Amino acid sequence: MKLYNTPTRQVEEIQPLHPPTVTVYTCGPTVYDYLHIGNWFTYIREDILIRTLKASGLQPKWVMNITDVGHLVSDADEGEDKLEKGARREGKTAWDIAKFYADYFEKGLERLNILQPDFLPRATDHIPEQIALIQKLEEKGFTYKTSDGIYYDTSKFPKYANFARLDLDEQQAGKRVEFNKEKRNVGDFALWKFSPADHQRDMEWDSPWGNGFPGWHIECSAMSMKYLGETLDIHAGGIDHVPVHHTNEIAQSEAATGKPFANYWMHTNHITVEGEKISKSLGNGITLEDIEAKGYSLEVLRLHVLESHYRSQSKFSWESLEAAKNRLQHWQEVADRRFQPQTPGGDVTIEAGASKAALDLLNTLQNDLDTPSALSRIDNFFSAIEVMSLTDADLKGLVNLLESIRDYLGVNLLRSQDISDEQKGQINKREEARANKDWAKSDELRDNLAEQGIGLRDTPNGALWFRL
C-alpha cells in the first residue's frame, strides 16, 4: 500500500515497523462543541485509511485521541481554554461540556459507519503522563519557566523547522506587538500553563511546577507513545495542523527519546463550503443535524466525501450533496438486482467481471487512497451491468463486490431488504397484463407499486424493480 508522505513530498510504500501489525495515530476532536462537515470529513477519510490497510492484510492498532483541555483559542498558546469558553458559553462546567461532546463524537462516529478506534483516549484521563513527559524534557535541558508556565525552547531542537518547511527567521522578524515577550523564540510552544491566580479553573491539576494544566501538543505525544510506543508507523490530522501542532509534536516527542516520531505523515485537506471556508462568524459550520434536516442521509455525505481525493481542497455544496444522492440511489438499484435473477439473454457472465472490479477497487485505494478513482470504476461496472440480465452466478459475485464495497469504502449497500411476495405478486400480474395488451390494469398496477415506493424498469427479459 502507497501513502503520500508529508515530510517526504512523496508517495511510498508503507513498510511497518512490526508487521502485519501497524500502528496508527489520528488526531482527534477538541470537544467543546457540536462538530462540523470539516472535522468529518477528515474522520471519514482516516477511516478509509483505515479500511484499506486492513484490505491490504496489515492489522492497524488504532489510537484517536480526545481533547477535553488545554487547546487554547488561538494554537499560539493565547487567549482561554475552549472547554472553557464552550463551558461559559452553555452555563455549565468544562466537565460537562467535554462529556457531553465527546460523547456526541462518539455517536457521530456510529452514525457516519466509521471505525471503531482500538484506543479513544481523553486527554484528562493522562495527565500523569503528560507531566512525565514535561519532566523528562525538563531534565534534557529543552524547557524554560515563564509567568504563566513551562515552555518548550524550539531553539534546542535544531530541526524544528524542517517537517514544515518553515521560515523561522521571518516569523522572528515578523512577530506581532502582542507576542508573549517572555517567550525565547516565536515558536516555543506551552507545555504546561499556569493556572490564573485571581480564579480557579474548572480543569486544573497539581505538578511539580504548580497548580495548571497540560498544553495542547504535549497531550498528543504523551497519549501516543502510551498506546503505540515510541515511533508510530503513521500519524494524520488535518493539514492545518502542520505548521504548529505536528511540528511540535516531533519536536517535543524525539527530543524526549531520541528516536523518530512518525514514519509517515498523511494530512487531509481544507474543504469550503460554498467556496467559503468554514467559520462559525460565516454561519456555514454545517453538522450533521443539518445534513438530515434538509433531507440527506449521512451515507449520501460519506459518498460525498469519498468523491475527492483527501489531499485536494475539497468543496461542499448542496448541489454536490444532492448529486451524491443520486449517485448512491443509482448504486442502490444495482445493488437491488441481486434479489432479481433473470433468464439470461446470452452465455454473458458478469461474475468475473464482478471479482476483477473488486481487485480494481482496493489496489485503486492502496494508490494513496485515491476515493475518486474508486467511484469512478464502481460507476462504469454498474452502468454496465444494469443493462444485463444476470443468472445466480453472475448475482453471486454481484455480492461480493457489494460486500467489497462495504468493507473497503463504508458504504452498505447490502443494509436494503427484498420487496414482499405480494408485490413480487403484483408485478408478476403487470407483467400477464402487458403480455394481453390489457394496458390499463398495466398502469393501474405499476401506479400501485409507485404508492408503494417501488419503480419498475421493462427489459427484453421482464420487468426489473427499484426503489424509488
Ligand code: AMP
Contents of the next structure:
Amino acid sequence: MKLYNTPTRQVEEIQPLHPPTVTVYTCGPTVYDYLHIGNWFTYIREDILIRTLKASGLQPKWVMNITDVGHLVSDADEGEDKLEKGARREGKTAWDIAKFYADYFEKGLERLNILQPDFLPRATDHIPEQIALIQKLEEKGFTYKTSDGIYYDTSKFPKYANFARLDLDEQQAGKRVEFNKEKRNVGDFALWKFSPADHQRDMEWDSPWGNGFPGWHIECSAMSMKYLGETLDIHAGGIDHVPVHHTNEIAQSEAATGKPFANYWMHTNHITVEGEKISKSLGNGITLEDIEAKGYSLEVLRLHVLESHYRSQSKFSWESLEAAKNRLQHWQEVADRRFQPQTPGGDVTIEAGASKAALDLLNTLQNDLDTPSALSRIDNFFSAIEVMSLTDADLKGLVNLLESIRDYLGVNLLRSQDISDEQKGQINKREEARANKDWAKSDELRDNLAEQGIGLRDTPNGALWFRL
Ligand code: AMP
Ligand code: ZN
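Now show me the form predicted in complex with the ligand, since the one above was the form predicted alone.
Expanding to the full complex; the earlier chain stays at the top.
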C-alpha cells in the first residue's frame, strides 16, 4: 500500500509501526455550521484510505476529532471563536451549537456510508489532557505568556519551517498590521487563551493559567496521543492544514515527546464549485440536503468524489453529478444481471476475469488511492461482460466483484431486489408473443412493464430486464 507523503513529497510504501495495526488520525470538522460538499469530499477520501488499508489486510485504528471549541475565525489565533460566533448567529449557547452540528455531522457520516471511526473525540471532553500537554511544554521551556494567553515559542523548535517548507523570514516581513505585537515570532500560536475580561464566554475552564479555553491545535496532539500513542502511522487532513494547523501539531507534539509525531501525512486537495472557491459570500456552500433536493442520491455524490484523485484540485458541477448518476445507473444495470442467469452461457466464463477485476481494483487503490483508474477498470469490465451471456457460475464471479466494490469503494450495488414472479411471468408471455410474431401483444406487455419501472433488452438468449 503506497501513499504520497507530504513531508518527503514522494509516494511511499506504508510500513506501520505495529502491523497489522495501523494508527490513523484525521482532523475532523469544526461544528459551528452545516458542512458543505467540500468538507464531505475530504471525509469521503479519508474513508477510502481506511477501506484500502482494511482491504490490504491491515487493521486501522482510526480517530477523527470533532472541534467544538477554540477554533478562531482566523487560523492565526485572531478573531472570535467560531462556536461563539455560531451561537450569536442563532441566539443559542455555544454548547447548543456544538451539539446540534456535531449530531448533524455524525448523521452525515452515516448517510454517506463513511465507515464509523473507532473514536470521535470532542475537544471539550478532553480539557484536562490538553492542559497536561501544555504544562509539559511549559516545563520544557517552549511557552510564554502574553496578555491574552499562553503561546508556543516556535523559535525553540528549529524544525518548525521544515514540514510545510515555510519561508519564515518572508512571513515575518509580510506580517499583517493587526499582527499580535506580543507574539515573539510570526509563527507562534496560542496553546491556551484567557477568557476576555469584558464578557462571559459560554465555554471556559479553570486552568493553572486562569480561566480560559484551549487553542485550536493542541486538541489534536492531546487526543491523538491519548487514543493512538505518541507516534502515529498516518495523519490526514485537508491541504489547508499544512502550513498552520499540522505544522503546529508537529511542533507541540514533538517538543513534548521528543519523538516523531506521524510517519506519513496525507493531504486532500480542495474542490471548487462551478470554478469558484467555496465560500459563504459566493453562496456556493452546497450541502447534502441541496444534493438530495435536486434528486441525486448521496451514493451518486460518492461516485462523483471518486472520479477525481484526492491530490488533484477537482471541480464540482451539476453536470458532473449527472454524469456520475448515469455511470451509477449503468453499474446497477450490470449488477442486476445477477438475478438473470442465462443458458446457454457464452464461450468463455467470466469467473477468472471477475476476480482479476477485483484484484486490479485493489491494486489501483493501493497505488496512492487512485480512484479514477479504479472506476475505469470497473467500467471496462462491465462493458465487456454486458454483451455476454452469463450463467449461474458466471454470476457468482460477478457477485464477488460487487462485494469488493461495496467494501473498497463504499458503493453498494447489492442492495437492489429481484423483480417479482408476476413480472417475470409477464416477460415470459412477451417472449411467447414475440415467438408467435404477435407484435401488438408484445408491445403491450413491454409498455406495461415500463410503467412498473422495468425496461427490457432483447438478446439472442432471451430478454434481460433492467430498472428504468
Ligand atoms: P473546517 O470545518 O473548516 O475545519 O474544515 C473541515 C475540513 O474540510 C478540513 O479538512 C478542510 O480542509 C476541508 N475543506 C474545507 N473546504 C474544502 C474544499 N473546498 N474542498 C475540500 N475540502 C475542504
Ligand atoms: Zn487537527
